[in-house]
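What follows is a single chain, given as structure tokens, in the form predicted on its own.
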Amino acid sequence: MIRVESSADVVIVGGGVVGSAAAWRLAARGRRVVLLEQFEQGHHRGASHGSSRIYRQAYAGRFYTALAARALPLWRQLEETTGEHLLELTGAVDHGLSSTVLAKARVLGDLGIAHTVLDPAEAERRWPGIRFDSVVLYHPDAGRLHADRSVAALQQAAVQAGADVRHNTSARAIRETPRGVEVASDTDTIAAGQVVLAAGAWTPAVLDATTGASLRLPALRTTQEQPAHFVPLSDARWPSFVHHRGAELVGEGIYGLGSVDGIKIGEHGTGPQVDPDTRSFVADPDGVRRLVDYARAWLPGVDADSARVDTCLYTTTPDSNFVVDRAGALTVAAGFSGHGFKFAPVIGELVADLVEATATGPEPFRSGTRHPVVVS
């Protein structure tokens, strides 16, 4: 039986990087927060699980790279607030056409952010366990996030804050009110000022069992992706790396990081287009030979022939840019495109911005005319 008698200042649908970092940043402000996350604690059905993600402040653009640097200090704070160690800082290499490179380079330069560029014969040097062609970025503040334990600690960090967390609980229906909203549950009705949407792939259903919303999304494709782990031939140090098409590459660009479970690289958004609800969890045969092709040929500090393959979902928006906006009582912050989860802590200080109508959202993010920016 549904009960109606909760209330909040403000409910966030969905629980992972960004819902947790928004519940977070809003009740480090002091406002009333239910976290509504229709899994368990700690899932592997969408986007944010799993022991790795790159952590790079190195874009082609200026917004990314600037977006980037500010969530440096966050996730310092975060790990402070919470006790957790969640970022290793292992420097990051980018490597492939020179133009690329270079570009970014460039944009770290112009920003004040340091970084060096070396040939490959030096880079190899120092990161034996790759083979680099062209040119070769490295900038220090880069490294790798523990996933899992990220997610875990923004929600330990909402709560301590006072948020009100409820795993297995899922958003049914979401309606405007002259007062605000009210989301219903599969517990309770929850009346409440405003409402983040933060729910990944789900982000397109959730918003159509809102009713009054007036914010229209740009279309999102959600695709399941499938990275895989190598197990390392030594106990070197590696950096998080991009590689990146052009130069001796041929194909898809490749990223790839250290992690407690080896050493893991994946292609960027090229997987099969896929329901969150019904998708196959089974990995495509041959994007891992293309993965474990690409181990042979250019990592010789791994076993090639080790690789084991996860899966999990992008939810990408035609330009890849972000959508974090506001209209009414209902915030959306969706289609983090494969390369969302570093900037979680900025993302969730501006919707908390959003909620509490002290800035609007950068335009790239406004989900209406969407204002194309370098993205890579």
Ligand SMILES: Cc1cc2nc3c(=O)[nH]c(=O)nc-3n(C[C@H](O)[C@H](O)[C@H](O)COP(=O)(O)OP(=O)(O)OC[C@H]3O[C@@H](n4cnc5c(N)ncnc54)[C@H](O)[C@@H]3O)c2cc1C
Second form
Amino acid sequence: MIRVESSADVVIVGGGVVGSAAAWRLAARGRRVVLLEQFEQGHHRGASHGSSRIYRQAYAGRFYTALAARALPLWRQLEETTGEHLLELTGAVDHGLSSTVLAKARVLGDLGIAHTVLDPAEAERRWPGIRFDSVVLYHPDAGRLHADRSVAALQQAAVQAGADVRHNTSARAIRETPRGVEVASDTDTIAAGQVVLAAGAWTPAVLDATTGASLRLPALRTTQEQPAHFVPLSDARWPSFVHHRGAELVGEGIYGLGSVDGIKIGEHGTGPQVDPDTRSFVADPDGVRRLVDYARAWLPGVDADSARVDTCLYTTTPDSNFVVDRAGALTVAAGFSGHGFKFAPVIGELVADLVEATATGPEPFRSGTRHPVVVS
Ligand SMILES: Cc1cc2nc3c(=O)[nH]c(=O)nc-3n(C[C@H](O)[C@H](O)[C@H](O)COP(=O)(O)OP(=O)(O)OC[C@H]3O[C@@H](n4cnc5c(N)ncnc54)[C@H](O)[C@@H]3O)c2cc1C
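Switch from the form predicted on its own, shown above, to the form predicted together with the named molecule and output its structure.
In what comes next, the whole complex appears, and the chain from above leads the way.
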């Protein structure tokens, strides 16, 4: 092992979408940033890989709706900075449980965000690939992000702003010191003013390897999820969609969207609890069968026999609110509970505010405060 001492204003542990966004926003503010990522660029062991994630603004509460709306211009700024096309606005639809769908419509209305409420027949005329069972909410400022390209672009923008991004380099131990922190990595020990833990499912382990940390995480549950891609039967443009549990839909809700790999659908947070270092990457056959059955029943626009399954991690807090909080020289951004991707550049801004102590961060994201579930 080479031991070269180096220094930075901020060391960020974790190069998924959240750590990469924090690196971009902190470097853009003139901070000397080192980003440590234990695996190679584009790896598939965490939560941020693949070709697609839903970007939508419709949540049943104002807080996440406003936060998602704040992310849109930042995604566009990232596209301008890097010359990459990352976010395609295809619109999004919600259907299923009418009370949830209408609650979302109310929030969009309250915040002045464009939307339409349609009946199922009208929705089926517009999107013949989907069968609708209830009132349908459509909002146009939604669509899909290319996940792998977004993470790469965030890191590119961070590097353009002066960050030092190191792949295949683990943070092994962190020690708070009177002047800040020391982060021992595979290659050297970095003295820094502050450290940001954005280590996804590994965050509790990294916190355990931190001496002197006073921040306590809520219980984080790591699960292996398994979305599937299906071959579409036409070139029709697909909206992103969320089918909330409703009268006709048994079990959890389903999300879906078009992507370069086909029409992706998945259940939200139903996978088995796993250890991120020893998980199998093998999909649960019962879960695959449920997705195939769903496609056959609800998605006439896909070949239901063409499922290709991938696995990915959720790290979920007890109430599905994120943790973005600071204590001393340590800031944590974790627990994104299966819905964090769309917000990444705003989370980067919130992390930068915490590091610069210009704000205390939103109350729902404080590590010690938990709320009734407000997320859907
Ligand atoms: C199947 C699936 C579908 C999803 N769909 C959506 C969606 O449609 N819309 C949406 O908004 N969100 C969605 N999400 C959620 C979103 O993808 C996650 O919330 C987000 O990717 C979390 O990013 P992260 O950076 O916190 O975690 P990760 O991407 O897991 O990043 C953490 C990184 O830290 C690194 N690391 C850990 N320990 C160390 C260490 N000691 N040293 C160095 N590096 C370390 C890891 O290698 C990893 O790369 C989905 C998630 C899944 C799994």
